[in-house]
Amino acid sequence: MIKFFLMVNKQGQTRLSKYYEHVDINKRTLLETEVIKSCLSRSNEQCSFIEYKDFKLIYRQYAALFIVVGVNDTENEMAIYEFIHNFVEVLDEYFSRVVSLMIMFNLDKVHIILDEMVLNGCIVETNRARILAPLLILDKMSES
């Protein structure tokens, strides 16, 4: 099960965070700082899976953007690794280009995409067309 989902730039600034378990705001800040520090300090040659406290971190880097997913011990690391890639492909299909500024200015749409893919910490959809369908309907409604 997914515990949290983070999108972070190379400077360590969180661009998107979504928690699937309750974590106090003060603890979130500390958790994000530690998680980001541990991921950003690793080289490209090192594994993208990290054992951290009572869960695992799976992360992927796309240019200046890091996507970090915290999962429990029973989750399949490769499945989450591919989920991250699928998420970026969906963003790329919708926005044409995935960059930090795009996420900041379209945070609501990025959350809609993530909510279509993950429900209560479980991956429920991976089909790009079905993930983007609600967003495309919203876009049509806002145009008219």
Given for the second form:
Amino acid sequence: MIKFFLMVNKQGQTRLSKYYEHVDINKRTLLETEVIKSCLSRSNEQCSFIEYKDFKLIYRQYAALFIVVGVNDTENEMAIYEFIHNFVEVLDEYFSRVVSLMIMFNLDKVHIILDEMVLNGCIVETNRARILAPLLILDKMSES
Amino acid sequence: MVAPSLKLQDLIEEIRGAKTQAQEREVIQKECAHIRASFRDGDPLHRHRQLAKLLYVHMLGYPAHFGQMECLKLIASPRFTDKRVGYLGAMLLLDERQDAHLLITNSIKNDLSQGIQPVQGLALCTLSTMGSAEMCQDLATEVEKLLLQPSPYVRKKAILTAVHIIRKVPELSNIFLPSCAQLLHERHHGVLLGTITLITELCERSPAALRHFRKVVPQLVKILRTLVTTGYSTEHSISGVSDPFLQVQILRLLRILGRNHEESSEAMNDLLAQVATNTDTSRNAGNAVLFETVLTIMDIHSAAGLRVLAVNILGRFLLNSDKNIRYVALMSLLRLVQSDHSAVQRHRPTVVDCLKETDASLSRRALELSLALVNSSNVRAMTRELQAFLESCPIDLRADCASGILLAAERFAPTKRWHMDTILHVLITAGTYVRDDAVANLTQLIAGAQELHAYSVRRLYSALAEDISQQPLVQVAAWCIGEYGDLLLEGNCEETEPLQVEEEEVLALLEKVLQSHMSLPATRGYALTALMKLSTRLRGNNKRIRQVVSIYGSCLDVELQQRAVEYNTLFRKYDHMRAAILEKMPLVERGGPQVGEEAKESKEAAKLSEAAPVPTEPQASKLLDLLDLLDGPSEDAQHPLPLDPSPGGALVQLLDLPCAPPAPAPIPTLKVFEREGVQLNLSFIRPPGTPALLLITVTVTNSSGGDVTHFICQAAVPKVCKDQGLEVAWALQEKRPLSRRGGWERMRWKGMRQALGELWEEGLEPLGVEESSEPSQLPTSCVQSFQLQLQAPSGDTVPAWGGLPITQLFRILNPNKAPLRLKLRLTYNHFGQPVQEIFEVNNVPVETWQ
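Now show the form predicted in complex with its partner chain, given that the preceding structure was the form predicted on its own.
Okay, now the whole complex, with that chain kicking things off.
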């Protein structure tokens, strides 16, 4: 089960955070700083899976943004690794060539996309068209 | 409101524009004040915007709890944008522990039954993220209705919400069971994915569901086969593999269904082979599927060929250049090593290579796997590699590596000398990271290996001369030098280079250890005792030693001071006894000499009890370990607190220390059992401060020619039922010796029913028990007259010919001062035969309970 999903930039600022298991707010900032520290300290040739307390962290770096997913023992790490890439591809299609600024300014849309893909820590949909369908309808509605 | 509210974008711009942390906080606080004012005014138009800003601020880590009620208002509003932000806010801000979360239950219920798909989707999403147990119970029926809706959009969400409900309230799982089978026939991958997850969750929770779902294995196999064999389909393929996420989930479910079940495993075999061979491994997605396949093969009852295939795949992964793949390969090999040891051994060289990785995750896995792969044939090579690793590894792995090496050395050491060398090397390189009992192990090992005394003392001396900072090393070295100092000075030993050591050098070294600020108090204690022992071993005069000892008589550390004062007294008043007291410690000796005066025994016991250094857990058994070095029970100084300074009655009189507390009158020892040379003695102490407490030390000695192994002692005390005046039952207690490997075992207290059941089986009649069908429930008026507590015994083996006895401490609380009765049950193996003895001890001396 996915415990949390974070997008953090290189300076340690959180761009997106979604927790699927309750963590106290003051513990969250601590968690995020520790996680990003351990991810930043790794070089390119090192493995993308880190063990942190009782989670496993799977991270991927895209330019200046780190996407970190914390899972428990039962998940297949490589599937999650692939899932992160899937997520980025969906964002790419929606925003047409996404950059981290776009994510920041459209945080609510990114949340919607993430909610379409992951429900309660389980992956529910990975097909790009189907994920973006409700969002496109929503956009059309708000324009009109 | 003075100024129109900022849009979310603008707020983000402002925050980004802030140069310092303080500026950012200012901006945010100003904005929060606006938001709060706006909430108070109740402006409906811009509420969602305010909440959106609040959520952003919350993500940055600032408090946002005042937005909770606004979430509710927004959820209740008919506009979709409002609802969207409201639900998002609910997911982020509310959770089970807030009281407000129950208020949205009604809104969710309305939204779920309304039939507008996006709204239903939102509601389901929120429910599945933060639904508490009460909410789930209320809304479970609604969710179940939605499971059968025609629209797949809602269905897939409803299924995963069902998963959440089951996690929170397992009793509701029956509601969702029937729909599962039907949902499996879906073609929509999203729904399928959800269904598989649901079934997985159901199977993990209840074995009944597991059996029920074994029927669907053929269907799952069919689905997976279609996935694997269909060609490229644009909809679901990710880098050439069609829907790897679904494949992985199906494989995981198959794993759970096939575990320990022959039939299902048979059905899966072909499919697994097919998946394993057909998957394209050039991209990560393919590797993910392959990895899951390997895990499944390992867990079910697969054919032998399939397992070999799995190990080969893992071997291929290990040689892959991608670090991620190597990591998962190492992890799975670790799981495999228990069952298919020989197959994994083939990959040992690659695993050892991985030790040299710079990546911390990889090297940790490689370390664990290497330690698991050590066996008697490759122990020397592996230890060499591991020692090289120990020197260069990161600090957090050192402790594990050191203890791993020591453990492996213990299990597979080809010769004692090699064992000693290995331990010594580990202590020198990573001394500060070894576990506390390494010192005790090493001292016992050295003491046991007679032929190695000279060699070990020499090596330890040279190691100590180089470096006195590693505490365990210093402790062992000090002890050794103290014990075998005479061998050190002899100067000739064929196994090391000839080392000419002068007495003065030895004394200087020990003094250096004593004075160094790096030494722990325990280490200083060791050094002082060693100096004292040397006073008998060395031939020179003892002036220097006496000087040091008298200096420490005024040391600030109480422990050291007390030792020094006692040693001083030993020099002054009891010089004639000094040699006898400071003799070499006996460990395992044939027909060991019974030291005549009990006073001397207890003095050594007192010394040894003070020599018990770092308090490891449990202190009592370690103390008794050391006390066991003396043959026969010793009466005094049996108090379990090792830091107790006053050693006991007779001793106090001997040393004539004025400040000793009045000693309790010693109670005679009781011999309770003797059979073929195996003897059980009980010795009693009643500590003066607690009259209700009685401490019994059980000592098992063996003077026969055969070893006693697997010794277990169980004890029972009567519990009296007050109004019937009957004894209802015996409360049986047992505690096994602690084993060092694999963590500490602790036996929990057996429940009444079990205890009674066992007693009845053995024929120990519980006296006067009523014919009740529920023997596990004591009549409530029962009063416990005794409370018995066992501590772990020092071991479970007594070697032959007066070998190291086993001791175990019983604590009995007897507040009513009732006559003490004790039933003991012994089981052990002697001369190859199992022996079981049950007897009651009822002739205990009167002083134990009055």
